[in-house]
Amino acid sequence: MENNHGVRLVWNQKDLETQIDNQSFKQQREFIFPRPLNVQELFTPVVEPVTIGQSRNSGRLIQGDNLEVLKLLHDEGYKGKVDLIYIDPPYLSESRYSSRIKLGDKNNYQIFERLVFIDEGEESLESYLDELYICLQLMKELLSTRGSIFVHLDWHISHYVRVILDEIFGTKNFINEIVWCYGGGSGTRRHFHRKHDLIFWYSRSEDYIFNPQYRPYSHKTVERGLTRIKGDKYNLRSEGALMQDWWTDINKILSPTAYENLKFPTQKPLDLIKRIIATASYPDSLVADFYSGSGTTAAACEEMERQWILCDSSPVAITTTIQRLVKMQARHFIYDTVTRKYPKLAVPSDLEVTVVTQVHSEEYRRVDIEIISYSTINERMEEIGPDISFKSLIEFWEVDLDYQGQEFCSQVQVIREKVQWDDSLPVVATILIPFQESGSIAVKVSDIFGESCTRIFTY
């Protein structure tokens, strides 16, 4: 590794190699074709069958430990294929990050907190650095020669990580320390309000992608122009002034009613990620995020037509991302779950669904689906009052209209129109499908805990 000054950050376990045996992994794959169902109509438009592999997937969402996922991507041949990596890892902030939601109807609800992850404190410094150090080395190998990594941190741990990044990527490949400034209240009276994050930008080589970004000129600059200072040969650029390395024009998602707010604790603004993607990637680039949270990177890539890979270990993060992408009618993508050979046993769920199919015409078959009930023996269920309807527990549900007995292919989805957890989620749908004599239909329900249950029906 390049280290121009011979200076390294050292801790007890640093140089111990971590061997990951991929033979102990178990990978489960699903295919998601975002097509949110319009349940307001008696019949939906005819749902044509989809063919897996028929067209290029826009992205890949992976649920699993990021270290294991990184090793898996290496073995799958992704070395040197990624143009941009953005990561927003834990900050060692000694905090519990929860998704705080209002569960139930407006006249009968309770506030419920879903734990997303626990960010350890200073006592976990060595284990934190050890894991991040290994992950960053693997990420570097995934980067193309024109690739870059943006590492988003705050004051808790940024000074340590900066030294590690210098060691792994080399000080010559340090491009910018971006200061993201934002507003918002703070109750402290013992120090200045801490209202900025740091984003470290490093490249893989000197030949990295850089698309300059611009900001509007100030009103006074527009009025006076540049001639008084620089002479007549200089003019204001039509696109604006070159962007500086301190960003004050994008605020945090502060309002609980903001249209972008998905009730995810570490959610970053879409405009922030879009600026980074615009800066350091091309339309043909592959973009990756290995601490993907609410899926903002995938949403930005969908708007900007980039290919993407996302990874997170939190079930709440995964269900939030899937629902977000379905709602925006993203391009179809792969959803992989990577676990150990002997994973933790699934939480038992009780799902009662009726599926009735009948001939509608010579060309079509009618499928009537109704979810009768849903419950789960999740350890958190005892915190939920008995008056809360089972509909409030369902995050969203999906249907595979031509289930082939292996990978679930999500062909239509029923999602919440608003970010609320009440009885408004429809549990009845009628779908027209091209006629065939026999087949199988699978209905999958995902709940507020990030758990899921599937029922299969044959006709």
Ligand SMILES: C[S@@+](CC[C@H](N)C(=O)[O-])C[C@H]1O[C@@H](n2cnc3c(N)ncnc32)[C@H](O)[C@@H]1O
Given for the second form:
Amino acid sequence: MENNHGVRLVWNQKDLETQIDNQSFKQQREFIFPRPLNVQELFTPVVEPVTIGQSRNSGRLIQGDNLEVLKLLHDEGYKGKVDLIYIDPPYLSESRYSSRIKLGDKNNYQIFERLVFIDEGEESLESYLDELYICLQLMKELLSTRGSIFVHLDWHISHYVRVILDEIFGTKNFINEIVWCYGGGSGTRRHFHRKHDLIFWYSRSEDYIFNPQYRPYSHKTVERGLTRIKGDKYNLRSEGALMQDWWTDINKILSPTAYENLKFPTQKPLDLIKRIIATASYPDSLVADFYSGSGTTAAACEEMERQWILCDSSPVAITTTIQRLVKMQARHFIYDTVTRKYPKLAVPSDLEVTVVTQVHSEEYRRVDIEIISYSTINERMEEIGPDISFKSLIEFWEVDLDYQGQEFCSQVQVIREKVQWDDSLPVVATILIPFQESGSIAVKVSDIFGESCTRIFTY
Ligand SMILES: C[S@@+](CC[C@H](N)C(=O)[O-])C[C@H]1O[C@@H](n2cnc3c(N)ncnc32)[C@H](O)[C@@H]1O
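With the form predicted on its own already on screen, would you show the form predicted together with this ligand?
Shown next: the complete complex, the earlier chain at its head.
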């Protein structure tokens, strides 16, 4: 126990659950080189194949339960290598987080409730604490001596987690309780509107990274200057005043048409995560998020050129993140799937694709790809009418232009221009690739449920 007062939170299963078993993993690996195709052009400019291992990837997106992923990272030697962990776990809010998406075209559409993840209620308090308790211990060991963890919660569960964090990280390593305040409506008339989240900041040691962040001085302070109040020793600093532990200047993503809004419930603003990364990491830092949702932490790391590791168990979270990173033309990254001993079987789907290749010139081969149809027997398909176009069911698709028979290497991607699920997704593309006599092309389609299906063509 790291805290020095001997007080700790106890629940029935607590000490029974802390042993970490040695389950085996099955892992599937892919490489993603974000290059969104502009399929409006008849000929896409030549796409030069990329070679895996040519340069260091910027990140690693892992689909899987974070306990499994944390064990894997321990086995792979990541202990002490991570400078910053940001986590935004479920809050025990008893909610089914879903987004309402509009499928079909403007004459024939339906609203579909796409489930992203389920957050249990208070009856699951013990199992919630069990899982988080083990995960936090494993996360602590990943942190470097200059490392920190930021744990994002709200009123539902923050009081319990704070006590656990004290126990694991030690009260002496508690740095800040950040209060993130935001606006927005709320229906209640029985109590004050609950309009803030809490972010607990703990460090691994006293040598933690801290890059001070500043806020603009208030108008009044600028007008009268500090000197008049505090004396000649104090001058206004050009960078502003040191930031406080309550943040009111970043709002929630509320507008459905906001550029940032990916229609992912619980998505956090990019500026919030960027502030945390700017505060507690350096450009050479590795940053991790084990409840990564829509991939805000990866997007922030891309903008700030940090290395990252992200993990989420929800297939919808993973496909949202991939599209987000492709759209922003992020650096290339690894995409791993980690499963327990007996992996879930893929949902059967029916994908019809044609790939026609022909010699274009001495230098190039022309590749014409068309997705003819797609259907899946995902259990939720019953809720989707038979007339909804197959294009609406496809989230995005990717092509490996030089498939080597093992790992899929996504070399170009066709994604949706806007965050919508109508039939505007292009299903035809023409690409020129450097000439070779023979080879293989793999086309992978990811659907709105986060499932995927691949077809391989040899020429
Ligand atoms: C509050 S959301 C995170 C939102 C994220 N910060 C963003 O900006 O989009 C919590 C995420 O944790 C994921 N999650 C819940 N339990 C998990 C587990 N055991 N392992 C991995 N991910 C988990 C959910 O799928 C969900 O995407």
